[in-house]
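Next comes just one chain, in structure tokens: the form predicted alone.
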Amino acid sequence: MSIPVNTAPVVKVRFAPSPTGYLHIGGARTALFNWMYARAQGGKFVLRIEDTDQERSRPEYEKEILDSMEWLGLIWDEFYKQSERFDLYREYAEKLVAEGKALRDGNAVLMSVAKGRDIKFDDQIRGLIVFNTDDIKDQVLMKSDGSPAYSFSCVVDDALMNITHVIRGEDHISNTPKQILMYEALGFKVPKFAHLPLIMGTDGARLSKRFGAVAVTDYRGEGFLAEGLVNYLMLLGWAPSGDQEIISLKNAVAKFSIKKINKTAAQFNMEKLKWVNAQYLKQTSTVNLVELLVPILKQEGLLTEGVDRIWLGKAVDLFKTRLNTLRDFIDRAGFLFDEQFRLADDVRVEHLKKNMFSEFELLASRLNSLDMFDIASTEKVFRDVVAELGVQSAELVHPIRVALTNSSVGPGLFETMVMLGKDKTVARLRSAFLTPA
């Protein structure tokens, strides 16, 4: 008995940018979900860098491209420059114009297109799409300057590339009838299409800087995880089933499907992001999150070349859960690294009152003659001079801690303290009502 032969297409995206700019969220939730979608098939995905406009592409544009998408783990199986095409694109070309089927125009090379006839396709998100000829012009296929125009080279890499699926922005939607008129003429099997929802900002425009188009680059030096990233920007059009937010990449690819990803348009928002970040703070380990803020500390001139890097997660443990972005670790706990720490005019004002000065330095006193500089000895010290002082420990938590961190809130006193180290905690209480020379 003949054993049954698999004939079915295997399943095969692409995602293409162009080298003119840097990647930015858009373009990255489009990557991500064609990765995803090549995934769960068990298919292929392709990175095509489309740079056939030779004055706009950049190469350091197109080695930001490479680095984030590495960066967010969406790996490719295929590379291809569309640069490197070109004879491709003009061989094509030509044969339409020996058949017929387009003419030149000087350098030029057109396709007329036939009016009068409905150009139909089933987008694997919205459906039934319909457009009418008469509202298509002639396409252009190769420039005067020798140059693809984009249409062509796209229809001619998807089809020799045996894209199966066409996965992008809606934006793109008026161009697939064009596409569809080229596959045609060049006798190639029209790819299936799906259309994702355009990202929109919370004031309900397209997203704009200002609300968060920016270089992947940009958020990964802000101090964003990959994974949250990646988690964050799955859920800006799809979600795995029930309530579920935090969803790790393995596991969104085992639920993902096309037919679940939404028609309407995706709110960015970035508290939301922040938030799914945060989760993933959370579950990365200590010493994981010490190598991930180093390299952000050296680069702010916080740390020198050699690193504690056992203190230094003794300080991570501290505001672990109170951070959103690795940069967050810097706005809460840069007074432990500041070694010109004075504090700010305004916050004494606000904080200190003027007849603490004894308190502070009776604190301080005792404080510096302990041996031992841990949290219970320091407590037991603040206990025992808030006694004697016959006041509430209340009364003096708080400007202890805004004189040492330059801030009203914080983790606990004692551990801040131990932080800090003697040294620093006694000269900073010292300091603290003293006014800038």
Second form
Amino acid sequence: MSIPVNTAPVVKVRFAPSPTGYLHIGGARTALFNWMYARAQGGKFVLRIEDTDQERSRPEYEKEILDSMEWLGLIWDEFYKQSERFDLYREYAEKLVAEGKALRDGNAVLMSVAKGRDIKFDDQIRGLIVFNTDDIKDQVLMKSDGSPAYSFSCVVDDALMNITHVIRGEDHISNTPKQILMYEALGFKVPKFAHLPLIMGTDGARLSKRFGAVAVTDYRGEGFLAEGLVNYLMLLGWAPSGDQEIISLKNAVAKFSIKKINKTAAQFNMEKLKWVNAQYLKQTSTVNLVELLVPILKQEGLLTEGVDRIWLGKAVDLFKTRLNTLRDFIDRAGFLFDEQFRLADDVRVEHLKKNMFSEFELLASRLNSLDMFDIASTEKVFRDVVAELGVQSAELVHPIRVALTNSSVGPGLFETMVMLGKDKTVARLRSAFLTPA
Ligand code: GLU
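Let's see the other form, the form predicted together with glutamic acid, since the form predicted alone is already up.
Whole complex next, starting from this chain.
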């Protein structure tokens, strides 16, 4: 005799964004924690687009949310859109009307809330939470325009989709008792709730546009790696054991539990995010970095056709350990690509105080006559010129670096020359002291 098996997943969670804006840091963290919990428990992860507000919902936001989730690697098992389910919400609202649990007001449906009752739930993160119905107004279930109220469609869907754990931001805590009342009225099983701590800016205020609440797309555009952003996001309210900070998603999933999520607000720290990302950039192979950089360099107009990937790989190796983001590569290595290189006036004024036109010219002509333009040969030319002129090499190194790169900091001087190649090196040395037209 075979024993019947219950095939319903033990854990089913959902991320339920409203497409009224881009997926920002807070939403991405909510999605990530849901996704991690589903994977850790061998459960299912649902993506549900809550586009009931037809005025404010936009297809471009929905697309951006989906793209961002895919980029982060948070792939869903099931997908729903609430705008396709209005009949269902109406049906359940009518059922409540028929049962005398709600009443119709024109096209709207309302549920009255009896006063004087405690509504309790055991939040998986915060423990026991109690609200009194004295503080809860009568609830709109369906609006007169035919659309459902957020709380109601959310409850109907969570119940019909067999959601076992509702993991969402702390800003939804006060919606929970209202929703529990709706579960009760509908005769549905109440899921477990886990409310994630708020994310604050480093200034202690709630994360705002001004500080860190920017869209995942923006971080992507800034040149953060998906792996780096995901690793940073998971540290916002949760930590693997010990003080391990760099952890792959796979290992994090193995260690993840809701019980270990903090109750206290998490702090968004841009410097930390950059540091985490830098660790991932260092781990990424040069070949892969080249592929990630080519589109950015093209977009910036620094590369046209026929990319020399070997040369680009060498440039990447020179800067790889100094990058926080892919974009940093443009700031630091942009001088290598610049065909119309022109020393910035303020840089000239600050760093090329002493006119060294003749010294630069001597060096330029010697370099120009080299057949083999490599580190050893350029260094030898430089040492010979320094000896001939009877100057300290330090006196020349600094202005030369500035003349070649527009910056006073950078990788080794001869590596820089070799990366630039003979023609650009010579041309930049020759034009350094020419007053711009
Ligand atoms: N659509 C809601 C929001 O964007 C999500 C509500 C929930 O997770 O229950 O905030």
